[in-house]
Amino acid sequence: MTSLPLLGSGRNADVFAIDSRRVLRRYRDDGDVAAEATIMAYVGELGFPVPKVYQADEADLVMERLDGPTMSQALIAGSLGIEAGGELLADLHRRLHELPPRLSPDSSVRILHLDLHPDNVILSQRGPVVIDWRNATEGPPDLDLALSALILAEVAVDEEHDLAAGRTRC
């Protein structure tokens, strides 16, 4: 356990306060990070949006703290617009299936994030910031985009979700 003061809570990690420019992202599995370190560093080299990683040592990331809402929040809140929304993610997507695989050599194949949806988008001051590259692999873009719209189409039905009101306006 960790006398870091806790900002967050996911699924499988949970997220803690450093300092004011890092965070420490702790898996409760014990999992090892480097792959979604270096799958991070990689992208990130080439220019796509995620948080800077300091450090990764079995079930520990020491990464950049971002600040702003995640995505979902901005929803939510009505500060960002379904429309909006959908538009943001689209090009996150278009964005990371244009950079080349780091590993295999077949053309058609692109980096996939996996888990793509507005719960790991940060709306960052330098705009918005992908996190949780956990699932993260090489593969066939439609997969990606599949996945992701299955996560959308569960919040889409589930009436006691914060967002599923949007459902009607796309």
Ligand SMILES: Nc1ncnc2c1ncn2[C@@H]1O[C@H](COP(=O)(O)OP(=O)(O)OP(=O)(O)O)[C@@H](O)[C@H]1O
Given for the second form:
Amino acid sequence: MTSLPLLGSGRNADVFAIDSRRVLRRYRDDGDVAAEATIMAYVGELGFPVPKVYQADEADLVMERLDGPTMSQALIAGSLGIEAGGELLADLHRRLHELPPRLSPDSSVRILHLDLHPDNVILSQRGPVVIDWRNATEGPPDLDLALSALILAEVAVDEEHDLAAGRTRC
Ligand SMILES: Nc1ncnc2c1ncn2[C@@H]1O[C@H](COP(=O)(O)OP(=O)(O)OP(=O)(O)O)[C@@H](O)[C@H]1O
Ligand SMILES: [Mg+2]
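Could I have the structure of this protein in the form predicted together with the ligand, to go alongside the form predicted on its own above?
Entire complex below, previous chain first.
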């Protein structure tokens, strides 16, 4: 348990404010953040926009606090248009997949996020930053694109979703 103020909650983790610079992301299950912290540090070193990692210890990740709405919030509020949002997501994929693999000797292998959708992009003052690297690994980049397309398609066919109305524009 922690008495820190809760900033956000996803399906797997709670995110608490430590101070104005740092957050604690804590898995509610027995997750271990070591693998994702390693990939975040690797892509961050290569210039990809991720929160800076300060500490990784079992279920706890202490990282840079980002201010700003998620891409989903901006799309729903209308401050980001559907087409511009699509281009932004495609650009993040392109930039991530330009990076060399960390482990594989196969040069066609790339770093994959495998959950790159508008809830996992924060539109911060320093630009769009990708969070939630739980599924990140290495593999064929088309898999990353296919998963994002599938997640967006799930939203498009969900009549209840705030963004479903934009489906004919993509
Ligand atoms: N570095 C950060 N700075 C500020 N807020 C953050 C940061 N990381 C996460 N958050 C907030 O916490 C929320 C949940 O974060 P995250 O997506 O990492 O959790 P999750 O449980 O893995 O989510 P999901 O439901 O997508 O699996 C985000 O939507 C965001 O509001
Ligand atoms: Mg998330």
